[in-house]
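One chain follows as structure tokens, the form predicted on its own.
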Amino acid sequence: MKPTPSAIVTGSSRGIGRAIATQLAANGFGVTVNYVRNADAAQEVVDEIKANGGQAIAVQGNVAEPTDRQRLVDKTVEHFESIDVLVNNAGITSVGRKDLLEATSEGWDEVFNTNLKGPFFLSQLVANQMLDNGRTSDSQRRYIINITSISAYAVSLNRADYCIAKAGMQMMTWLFADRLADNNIGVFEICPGVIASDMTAPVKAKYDALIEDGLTPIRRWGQSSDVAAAVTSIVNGAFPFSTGERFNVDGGFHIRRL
């Protein structure tokens, strides 16, 4: 009997991560719902997935911590036998949103450990598990997908650490894509734009006005479901001759206009 394909989605107790987790479950993946502090929120996602006929488990873990990364992998393999998809979604914003001339080493380390170092070494763990599992030789492609941000190339002077960490994820995507291509593992970057979430709620009025004034060619807020749709398209095999690609889910923000 063919085992259920499985996916780890980091930071999936809310927002974009939750939408990705529920969409993957609806597409037949067993999902590891990862959270750091809010166990109740993670369990709510698991319950929703199971109520809709899917499979899911909740696993606590901070991707910035080596032991937590290992537990996340071990619990997933223990429950689902293998890992077929890793979505590096967990991330934090710049601590204190300090001007770059006032940024601190401590804040920089916290952002980089969560937003870049953690995803890198979690990807390393998952890639090695995929190779050790021996299933990369069959026709079923595996995937690592990095959720970045338009902040990878759009300057925010009060979030230098966040911008640089997200920019680094593009190179991380290319590196893993090149290294793992021969092993039937595709690596992609999804770059969301202005997405409606609890993180953007405090600046809703600002972006309502900017979007109305034409910040993006598609004049609406992005939704978590827009990002989830891009993830599911990739893992469902829509791009068999692609790897290392960036998919912009940003309403056209990346288009330079005069």
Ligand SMILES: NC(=O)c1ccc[n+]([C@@H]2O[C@H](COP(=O)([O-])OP(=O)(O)OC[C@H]3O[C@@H](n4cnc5c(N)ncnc54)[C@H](OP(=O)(O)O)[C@@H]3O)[C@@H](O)[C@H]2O)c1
Given for the second form:
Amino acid sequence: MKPTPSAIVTGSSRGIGRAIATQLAANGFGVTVNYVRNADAAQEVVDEIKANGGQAIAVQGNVAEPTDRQRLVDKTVEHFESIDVLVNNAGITSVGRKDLLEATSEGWDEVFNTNLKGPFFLSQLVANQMLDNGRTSDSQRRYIINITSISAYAVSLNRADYCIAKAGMQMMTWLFADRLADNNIGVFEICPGVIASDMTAPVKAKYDALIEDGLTPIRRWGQSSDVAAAVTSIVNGAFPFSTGERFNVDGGFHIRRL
Ligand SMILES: NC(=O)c1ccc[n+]([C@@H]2O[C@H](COP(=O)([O-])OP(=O)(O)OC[C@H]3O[C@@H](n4cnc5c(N)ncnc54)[C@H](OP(=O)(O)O)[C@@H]3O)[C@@H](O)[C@H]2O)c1
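We have the form predicted on its own; now please give the form predicted in complex with the ligand.
Up next: the whole complex, starting with the chain shown before.
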């Protein structure tokens, strides 16, 4: 019997990751729900998936820590036999949102370790596991999907580390896409705009006003489910001749206007 295809979604106890985890589970993937602190929230996601007939496990792990990354991979393989999809979603915003002339190297390290170095080395681990597992020679394409941000190209002077780490993730997407294309592993970037979540809750009033004023052609907040829909389309095989592609899920924010 063919094993259930599986997906690791980092940072899926809340927000965008949670929506990705539940949509993938609804599409037949066994999901590893990763979290760093919030065990109750992760368990709630697992319970919701199971209540809807899906399969999921919760695995604690800080993506910035090498031993935690290894545990995430080991637990997933132990439970689901292989890894078919990795979604590098876990991320933090800039610590203290300091002006770039005041930013600290400690804040930079925290953001870079979580938002860029962690995803890079987790992708390396997962890619090696996918290759070892030997199923890459069959027709089933596998995927690594990186959740970046419009901050990869739009300047925020109080989040320099976040912007630079997200910009780096675009190059990371191209690098892995090129390296893994012969192995039938597609690598994609999803670039969300302003999405309602705990991360954006502290700046809600600011974005309410900007959206009202026409920040985006589609004049509303993005929802986690909007981002999850893009991930699900990709891993369901909608783009067989694409890799390294950036998908904007931003209400049209990226369109330059006069
Ligand atoms: N919201 C937006 O407007 C927006 C826009 C563009 C891009 N993004 C990106 O989308 C991703 C998700 O954002 P979000 O808004 O959903 O964030 P969120 O609501 O703050 O949720 C963050 C999630 O990541 C987990 N997490 C944080 N640090 C982690 C670590 N070191 N290791 C493992 N998991 C960790 C959290 O786990 P716990 O529950 O255990 O804390 C939580 O599940 C991020 O990469 C973010 O940069 C967000």
